[in-house]
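Encoded as structure tokens, the following chain is the form predicted on its own, with no partner shown.
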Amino acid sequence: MTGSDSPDPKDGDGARPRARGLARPGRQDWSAWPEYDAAAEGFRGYWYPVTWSSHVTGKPLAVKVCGEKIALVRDGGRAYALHDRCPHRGVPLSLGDQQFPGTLSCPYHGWTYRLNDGQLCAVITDGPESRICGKVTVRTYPVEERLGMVWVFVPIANEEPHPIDSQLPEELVENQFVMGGRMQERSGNWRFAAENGFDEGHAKYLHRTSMWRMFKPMPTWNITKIVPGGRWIYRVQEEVHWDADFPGVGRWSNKRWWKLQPPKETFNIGNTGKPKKINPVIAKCDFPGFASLSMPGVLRIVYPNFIHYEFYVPVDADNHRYVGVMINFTEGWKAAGFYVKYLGAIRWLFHGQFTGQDAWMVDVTDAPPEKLYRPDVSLTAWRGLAQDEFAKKKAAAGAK
């Protein structure tokens, strides 16, 4: 897939003309995707994952998402966010403390907020008296719990938040499991590592030098359309393509006489071909392709026994939050099983060294301008997915 823009009176520099007719390759910018294109610091109207709910407790944390400071305390068993600012002069009430069951106290003058409303209740240092108190409010932001993790709802214009379950995969609502994990801030635009992780050329090149796939075949190309399906859009394989002559330059293929070898068949649950025996809840759920995304930014990769997911949480426009977990439907003695493989190998392996590859590419990429190729299907699919759905949110927030 290609694009182009009509001629641009000024060379790359601004400065000199360019030849008239002559046009830049590629697409030069995201101007078909507005909603997508303005989301740099991420798409607001939507739950994301911002800590381990370990890591929330009665000393506050200081966390970043869509751009928002925020600072997260716990109280009484309960989570609570509110904005990282003291009105007073602006200094982060993550730096303070609890003077008072349920709130939180700004460290420079003792003003004191609600946690539920961000009420300023009290100012230590203005006596009991103070005239201020009820006078002066805290941004709030609801807070939920699920899958170990603290999540905040940011939103577009004070609309109350959707039910987060409803944002969640839909087999994590339904089915028991057991889960390891890994949440990592890494440099780049979130929007570059949602299009890496729903890539689909990316994978078969770049990890073929991972540990992961030591002794795993990966095809060298393939034929793939996009279905939708609900609110996710999916990767289906119609054709798998092992090795390939290119002409002029010779054969290339990723088998090698210690890989297993690689089967005839098309197949759809996993990346290295078709299993022999799949997961009784991975098999009810019946996904047309292993690879899918949906808003704001959810990548489900779907193997015969586990399925991984990916959250990528905005922060700001150059970094994001990286949230990998891999979910096994099991329990009992079977569970204690998969926490050893995935302490002891998988969380390095794959959380490791095979996700840092594409932590590397995310953080080098640069776009637009950009020229794309048939795979890229793939991101032009996510895109318009994304300017669909947050357009649809935004007027019903009856935000501009």
Given for the second form:
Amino acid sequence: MTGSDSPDPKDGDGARPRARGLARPGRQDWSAWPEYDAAAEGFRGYWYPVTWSSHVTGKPLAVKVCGEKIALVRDGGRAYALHDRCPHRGVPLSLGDQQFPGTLSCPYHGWTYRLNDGQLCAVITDGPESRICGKVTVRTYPVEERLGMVWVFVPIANEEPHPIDSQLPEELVENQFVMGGRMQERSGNWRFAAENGFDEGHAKYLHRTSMWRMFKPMPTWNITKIVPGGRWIYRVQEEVHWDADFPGVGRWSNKRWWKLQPPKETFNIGNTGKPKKINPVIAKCDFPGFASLSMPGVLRIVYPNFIHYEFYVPVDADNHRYVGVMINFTEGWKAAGFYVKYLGAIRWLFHGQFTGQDAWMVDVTDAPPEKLYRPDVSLTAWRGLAQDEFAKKKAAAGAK
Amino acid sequence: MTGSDSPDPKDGDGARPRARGLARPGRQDWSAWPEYDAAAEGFRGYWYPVTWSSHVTGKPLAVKVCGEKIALVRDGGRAYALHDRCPHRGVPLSLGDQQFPGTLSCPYHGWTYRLNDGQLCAVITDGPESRICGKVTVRTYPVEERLGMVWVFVPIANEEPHPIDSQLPEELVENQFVMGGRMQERSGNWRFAAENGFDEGHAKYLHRTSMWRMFKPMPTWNITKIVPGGRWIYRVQEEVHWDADFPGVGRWSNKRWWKLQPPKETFNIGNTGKPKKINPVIAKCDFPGFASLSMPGVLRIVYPNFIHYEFYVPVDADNHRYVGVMINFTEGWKAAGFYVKYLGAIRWLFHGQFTGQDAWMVDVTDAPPEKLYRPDVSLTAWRGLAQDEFAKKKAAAGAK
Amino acid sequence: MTGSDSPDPKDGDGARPRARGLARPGRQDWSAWPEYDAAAEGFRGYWYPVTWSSHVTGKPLAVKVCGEKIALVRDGGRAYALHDRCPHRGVPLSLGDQQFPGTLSCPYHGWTYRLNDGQLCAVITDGPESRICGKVTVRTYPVEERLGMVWVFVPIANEEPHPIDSQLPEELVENQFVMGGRMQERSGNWRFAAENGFDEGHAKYLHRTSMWRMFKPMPTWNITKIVPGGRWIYRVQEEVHWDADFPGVGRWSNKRWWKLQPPKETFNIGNTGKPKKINPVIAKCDFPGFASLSMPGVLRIVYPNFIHYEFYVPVDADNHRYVGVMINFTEGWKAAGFYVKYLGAIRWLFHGQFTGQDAWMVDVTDAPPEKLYRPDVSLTAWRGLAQDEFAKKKAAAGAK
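Now that we've seen the form predicted on its own, could you pull up the form predicted together with a further copy of the same chain?
To see the whole picture, the full complex is given below, headed by that same chain.
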């Protein structure tokens, strides 16, 4: 039995956005990215979507993110997030309810916390002069609402959060858009989900049987490089091969009579033929490549008529929350057309069967150890990005 | 974020039956009560009810108490308890049956143990002259039957048990009574169940929605002290407050139009109005307070017409057996009235919905760490009692 | 409480095929057989049946043996076994399928392995010139098919396997036969299953209620010795006792009005009366005893008209695969008679209810610690055989 423990330094030469031999094939462990290796429960210091806004009401809701248990409750139209543990006896505050405006009470003894700062402001069973009031606090988390979702900031230390808009994909901050989406808790570590999302290699093979692929012909193999651009890294295809003859093994192609045939001339956007007219916001996101990734695990796939985003939210070391969103930068009558298309097809074919195949693989991936190959330059570039950005963020949080 | 790590020495001053700063608020751990802290699987050296007498028959029954697996079987009208593991190959004896009077045989090879001393007295598959007979013994446990239940003594070392009647509530030893009860295995450590039972703080708040409370109005907050008396500690209310205005938060009261209104003059028994006539046995148990607790986890709540007992039996570190018993010291025709009342209402409202709320909290309590407040003097007094009594018992058991 | 920690050296004197005090009663642990003690996941270096041949097709099947995950697949009529983990990212190969003849492809990225040597021979998503091809290998396992089952060899180191026929019961290699069988994954360690199978003691007691025993009367106790013969050890009964009077306890017998009565003169085969005519192959297997055991856990029980085999296959430390096979050395018209008998009765009474009682005990056995008694000479002889044979095999595998 042999293994490629002697790496070939020429492999993966095309794309090395960072040093540290990220694309060294045959690598077994993740020691080149120590922060990434340690982030089984996610990178703290970021905003994460935890549920739909409509699910946060006056009745508390328990969620988990980065291994932390959080109680969400809405009061006066605003959403609040508290650490979901009463310091008195450890009972989850999400089992309680609101006895007074602007507060949440523990179900056991009526310890009552202010939603805006977590301070114990009344203890019903200890009377108005309770001496413990003001001496106990539950941790609160900054909350924002964007894209119809509640986002929570999980700090590294006690640092102030950065503005959520500086973390959202830029095009979602200033433009009008319509959207459809799905949110699911899935088994498997969030890093496998993020790596799967940006992974150059698998889409052409794993998804060959998905109905979604009827409308989007896929090559057999590509030569790809990774190009950094602002907060994002982009997958850029240098060569696209529709068929291949594998020596001593046989011929393989993704082409089928029931799928769309490959375009004569491939346009950047998703290997598709050049469309007649492209929304300028979408066109901008397509350069230099149609697939891009940014911290803390946000994938952007540009299609001619919409953009698909995936947010990989750490729940704990064994589970993640998959948030898939399809967005079009349009308004008025055209918005109605988008919803028809989304609800009639995209939701089922793409956010259903197609990403279900991804969920299957994320669940069974088991690495390290691992052996990387040329297309895994997309994985190693992402790990390098995550390593560097988080190291900077950690240093900044510690300095405050 | 702040926490009350600097305890206010004035809190909880009213009641300190023991030193060691038991009522020190803001305490985080249980190091002040080392024996109690170590007793996750219960205090050995006590009698525990393990099942109803009617469930122990000639067919063996497996139970667990203080982490020990025990096989119960009845022979000649008497109940016996053996360690539920055949020393031969580790098969549970509770899977076996009786092949000869006064014995229990392992189902696998017919190793046969005498019920009264656990000695291997015959090995069916080794013939009458088996040389191993008399050389192997399974541990036996002292057994008694009281209140229609089978009680097992779990020794600390190999000490003789104390008489069970010296451990039972005194009034249950010499008086005639009628009773009804429920026994349930519940999740959660037995100490959380015992603490919940005697807990001054929660009843007024947690149970505010229970139907049982229609007939028993509850205050909003009290000032309570704990008074020792014999084997028991009693909760004594020094002040009772029906309503409260919490500064900057709002007003709160337990009074509702559909509940009984508070009595004009509160009588000791359960904050109720003074009844016309009280059974003298009940009256005696009410002094100095209507709620009392004794080792190894026996709660007594005195009502004008009956007494409610709870026995918190350790199963293992994560589960306990809840035994709730309602007793009236009456005979003849009046006994029939009690049964009508018990089966028609008490069993469902009190031993059902009401204690179900307790079971819910016991299941989710997660301490230490914890932050205590003034009413938790009831918890710390109980921990002090348990600590002292068990330390004495352990010393005595070791001395034998 | 007393225990027989002072062993009586006279016990079990009758049968000591090996030294090391194997039959020392009162033994508590397995330190006398260190290799056996360490073999919780089975003895490597043997062939094991893992599934029926008909279950291995072009669609891969996942099995587990000796704690190893294995993917089985059939190609060109032949069965192949690969380690069920793609070295790339840890995905089970059994979730993949065949894209080219003679290969198996991982479902995630199309890494394609040759079935005969496990070498990575094509990576679909990396094109024909992938540089990683030939540098990665998955472990393969030798495979054979016998008795309608697929057998896998699990090596100790990287040694060549011995011929499977040298491990099979001799009579199954050269003779024609008909067979029926059952295969079940069962809970409990494989060693408890093997010990249960050859155990002299339990059959007479545990199985007293099985319907199978209507046709096979059992004694109450025997005196047994263990006799080695070639690869096998045999149970030989020196005395057979149908009834017994246990002093101070009572009389016990297996005889019932609804069971066959004991034979006047017991013939060797299964304590049965002497049959009129015996197949010569069967007769040969009956000497010197009707029950024999060989490595790595193969039981052979000789009946007048057929032989019953049990193979105890290690799955992992907590589970084993039970393979029960009934065989008759006959052909042509008589074969039809065997099938009628097997499907109409044997399968349900013997391979169903009877071995179900064994499965029950294997599941609840919990040793060491243990206390052995005279009939356990069958267990200790087996442990000694296993210890010695595996120690030799390990030395040989290491020498290569």
